[in-house]
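Just the one chain here, laid out as structure tokens, in the form predicted alone.
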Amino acid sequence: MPAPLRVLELFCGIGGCAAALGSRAQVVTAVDIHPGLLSIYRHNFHFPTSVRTIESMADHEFRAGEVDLWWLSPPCQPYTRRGRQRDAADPRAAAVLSLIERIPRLLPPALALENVPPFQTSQTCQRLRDTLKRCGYQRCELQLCPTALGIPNRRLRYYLVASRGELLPLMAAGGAGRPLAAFLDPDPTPELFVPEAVAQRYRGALDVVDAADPGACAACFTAAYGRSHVRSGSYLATPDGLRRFSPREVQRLLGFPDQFRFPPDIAHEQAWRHLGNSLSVVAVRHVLSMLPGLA
């Protein structure tokens, strides 16, 4: 068997990059800034964890362990719609644009990024982009929604792979896919639904699925899911009225394996944010599968 990916996880959150990899990969470390995701990400991994902004780190630090992958999943919201979209000048770009300073001076052997749609276009993916071919990488940028790979969720992303060496070509997304019915709870609990005023009040705002229909596919699921009543997510319609996903569904329709656990002091409200921070599972599994050790 081939020696595992050594993956330095920068931007970790909760740990969609690890769950993809599996045991194809070793996470020499994962960085974050936030310590709360971090312990989450420590209660489902073994790998070594660091709270800390990216560019305070050191340039031994990148190189430590022998590390074969760069993983990014920097913030969005410089580049969200939702956003002022200030892309380089907004603070949340200064972690990623130090990284991008350091590719010529460090070199790793590979690189892979993840980000909402319009960082295809900013001035920081360009950058990016400009720094790679100057270094000499090779580079393949998509944007995929896990809804070509089966799963009936919306959640389209950029993505971008580089590597100094050889880039596998990108398997043809497609197959049977699994019904929404699929990822769900047997017993939902009762706090999961909306209350009828709210559902009225919201009746024409609101992106319901019902679960009995083979072609039902939830809408993305944001930060705000719980919280916002509307362009959050979506709502299941049942027999017994409208309500939420729970965060094991939308754990599952992200991909993230069954094993994978909230520690039990997290309440609903805080799972729900730290998912829609996170990533599908199951297209970063699909975009790495360039690179040869993760094929």
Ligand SMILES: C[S@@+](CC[C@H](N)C(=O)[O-])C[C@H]1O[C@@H](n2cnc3c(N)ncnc32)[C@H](O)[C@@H]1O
Contents of the next structure:
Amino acid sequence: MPAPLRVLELFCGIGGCAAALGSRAQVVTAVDIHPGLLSIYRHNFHFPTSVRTIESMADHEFRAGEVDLWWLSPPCQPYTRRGRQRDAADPRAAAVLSLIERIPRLLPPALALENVPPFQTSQTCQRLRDTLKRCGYQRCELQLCPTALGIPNRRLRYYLVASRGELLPLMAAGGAGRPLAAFLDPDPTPELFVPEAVAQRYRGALDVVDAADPGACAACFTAAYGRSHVRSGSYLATPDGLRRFSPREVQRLLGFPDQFRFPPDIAHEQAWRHLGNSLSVVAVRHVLSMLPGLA
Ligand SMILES: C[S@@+](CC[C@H](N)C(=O)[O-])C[C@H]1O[C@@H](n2cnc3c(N)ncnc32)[C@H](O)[C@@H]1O
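Alternate state requested, the form predicted together with the ligand (shown: the form predicted alone):
Zooming out: every chain and molecule, the one shown earlier first.
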């Protein structure tokens, strides 16, 4: 049995990357600025965590020589179409820029990153690309939606995988898809149902999918799901009325394992927010299969 890959999970949030890695890797340290997210992470994963800003880490904390892969899912706000798109000038890009600057000194054997599609044409991405090229990394960049992997949930994202060693060709996406109904709770709680007055008021603006439609595909669930009615994710038409997807249904669509749990004091609104900021576990697992230790 080869030794499990040692991963530094940067911007770890609730642990989407740890979920994608499963037992094939060991997270050496999971780092995030948000203590609440790290307590959810620790509720599910038994890896060491560190609450801090990435830009404040000293070089020795990256444990060069002991880590096989840097995983990065930096904040997307500097690049989103809805935001001001300040790119590298946005203070929220400081952490990822500090990582790019460290690459030539620390030379991680492999690095992988996930972000929103506009990241691909950003100055930040160009800086990363130039640095990787200069340091002799092989690189693959792609945009992937979980729908291409048979998941009935849209979440188009940009991925970059780079290695100083071999990168395997990406397996063809595809395979038999599962219908949306396979991801739904058998007994949804009453609080998920939308009052008739709200359903009427936002009629036409809500993205509604039918649980009985075998071809139904839910829209991307964003961090605003549960707070904003429009463009934050889909609603479900059921024989009992219109309802929101439960956090567990969103979690299942993202590909988190069934054992993944939010602590009992986390309200639905918080769980939706954290899941909306997280990632498609299925898509990340697929993309990381380009690394020999994770194929
Ligand atoms: C897009 S989310 C990543 C979510 C994560 N992949 C998950 O599965 O939940 C970005 C994360 O970066 C964290 N973050 C933002 N700025 C940071 C910084 N300067 N240092 C460390 N973490 C930071 C946020 O708290 C957030 O959890």
